[in-house]
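Next comes just one chain, in structure tokens: the form predicted alone.
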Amino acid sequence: MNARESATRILEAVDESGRHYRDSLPMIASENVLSPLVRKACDSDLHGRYAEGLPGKRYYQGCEDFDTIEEIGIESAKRVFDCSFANIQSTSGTVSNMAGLKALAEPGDTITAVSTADGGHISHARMGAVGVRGLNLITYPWIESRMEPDIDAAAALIRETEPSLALFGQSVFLFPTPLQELADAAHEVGARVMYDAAHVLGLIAGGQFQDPLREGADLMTGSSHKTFPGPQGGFLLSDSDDAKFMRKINSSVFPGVCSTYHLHHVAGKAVALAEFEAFGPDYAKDTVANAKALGAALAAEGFDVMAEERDYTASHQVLTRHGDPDSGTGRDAAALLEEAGIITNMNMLPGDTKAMAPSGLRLGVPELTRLGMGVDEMQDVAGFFASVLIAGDDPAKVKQDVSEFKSGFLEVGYCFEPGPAYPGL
């Protein structure tokens, strides 16, 4: 294959995917797709430009018209989320924790937050920012039924280690924290409370979720891609008036993880932010009714749903478990899905303790429900998962029939000007 055939083969490929994802049920909990205006943005000639520094004041030149980007952005952020200040620069949710974890703890201090195999997030283990910051961790005692901290074990953890930081927020998940009672204990011994809301923005800011910034939160992180529907990045947020933590959080992003930071995003972000004043609390709504949906027709049809006593879910995710804990059955059910035209992910659940071998799938509905599916259609799509998974249907009929399903479900909606979710196709 010389040079031009892998440049044609590359693009073969990107169609290629979008067709996948166009006559499949995306169900990735954290993906969703782009509107038509926040794709024209980030489709532009900002994605090679460069704007070190803050709005008015850049080490490059020819940044005013990004200066007006960025601008409006920060004070679209500050009315969406509540909040005094807002830094929107960061790459990806990732990053937001990163420059987080930078402003608010020296290496060697330790901080507390859930374990991934209780669905905390990555980059909030020693795989991954927290290592690289090179702190210690402890992390929360849990509740498997409820899947939440144990409130009461968990502060008096914070208590006894007296951390420098307290994370809260995960990957997978389904319920508010018990953020008050927790945030007033790691205050009590003086550490700083930082809440990731990647998985969660979107319903925090629509009002659906819960309010970090006035349950004790310092700092929230969060991804602008997942229940918030924009493009790839991330958010840094606090309702602190103290100028000093604000610069400190700022320099944290710039120059501390951050050179450039993706302009054509950056404008993304704010055009998103600008639609989401508009759309964002009915998705926020409508994505959790969904979720609610999901979880109760899926137990309907005689799978194992987690926290059933809770109703399943409060958010925009739903767990279920296939099997014995380290088993494989979840990695087994997500493949033969895929085969089916259902797009998931293996997900460990708590017990679990091989990542590759879990017992669990983590479902979402942003992106469905960003396409216009309501709580009947969810019906059909837990139909679809019983054909699979419990009856044993053939994975390529039911594949034909997931396509048909979702011929009626291809245009982005809650958006100033609706259109093609997968353009070009």
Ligand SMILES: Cc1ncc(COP(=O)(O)O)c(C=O)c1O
Given for the second form:
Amino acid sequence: MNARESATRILEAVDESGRHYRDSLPMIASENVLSPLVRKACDSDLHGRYAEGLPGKRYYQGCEDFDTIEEIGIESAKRVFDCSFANIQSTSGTVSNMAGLKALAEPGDTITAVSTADGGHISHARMGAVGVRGLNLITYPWIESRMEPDIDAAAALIRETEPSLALFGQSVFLFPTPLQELADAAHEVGARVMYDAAHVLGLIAGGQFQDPLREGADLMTGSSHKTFPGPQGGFLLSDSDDAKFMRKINSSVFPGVCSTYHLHHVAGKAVALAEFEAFGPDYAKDTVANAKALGAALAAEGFDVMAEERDYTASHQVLTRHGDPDSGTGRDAAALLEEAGIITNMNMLPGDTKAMAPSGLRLGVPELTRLGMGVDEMQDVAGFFASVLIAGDDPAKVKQDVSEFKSGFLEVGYCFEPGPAYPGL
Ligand SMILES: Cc1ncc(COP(=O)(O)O)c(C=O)c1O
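Structure of the form predicted in complex with this ligand (previous: the form predicted alone):
Full complex below, order starting with the chain above.
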């Protein structure tokens, strides 16, 4: 393939990928679609620009209009997340965490966090940002049946190990963290508390999950593109009134971990924040209602849905188990579902030790909800799962049914100008 052919082939694959998602049920819990206005901001001249610094204090000329954008975005973020400080520059949830770890811990310090086996994110692990910052990691005792830290044991661990930073939040995140008691223990030993809301940020802002900044978190980080439905990027949020602390957070983002911080995405985030002010609470409520409905519907179809005794979920996620730990049955189920036009991810569940051969699936409803599906449609979605994974129907045939079903849900809602979710395809 010559260079021109490479470019052509790449653009064909871009469209193929879009059509794949258009015709499927995208159920990756960390994904979402852009509203038309957010897409417009992202696809702008800002894509090529730099604005190092903060509004009004730039190292480059040409930033006057971007100052307006970032200032409006910061003020919206403070209202949406009900906080006194917002940095909207970071380019992802991981980058937000790197900035938070830089601001709140020094190399060699001890940090407590949720282990990746219990649902913590790789950026909370030695293989990720925690390791990059050279921190000594201790993980919380965990209650598998409740999918949350063992409060008493975790509080005792914090008091005993006296970390500089207690980090909370997960990638597998069904239920709110019992934060207040653990934050109290952390503050007692002089530790800062950071809550990683990457997955649940939109649910928090919409009043549907927990309120970490009122429950003891000094800093909340998050992605801007999961349950918060903006472009890919991140936030750092705090309700502190300590000017020095806020300066430290800002400087840990720039110049700490970002030089350019993707101005087109900052503009997209600012538009998404404005849309969230108008539509976010309804979106968050509908997302959680759909996840609960999906959990119940899958259980009714005969699936082993985690946390039955807690009504399956209080977030945007549902977990299903498909066989014995380490059996690879989650991986096999994900592959079969994709053949049927349902995009999910395999996931380790309690007892699994092999990340590439787990027994579980993690399912998310943020995108389906944004496209207008409600609790009734969750019954249909569960029916497709049962058809492929329980009845053993031909995935190619189910794929046609899924595609036809999906053709009724191609418009992004919860935004100022609802429009095509997969434009131009
Ligand atoms: C808890 C948690 N933190 C951080 C991240 C990283 O976010 P990003 O993909 O925006 O870097 C994720 C990603 O899913 C996550 O689940």
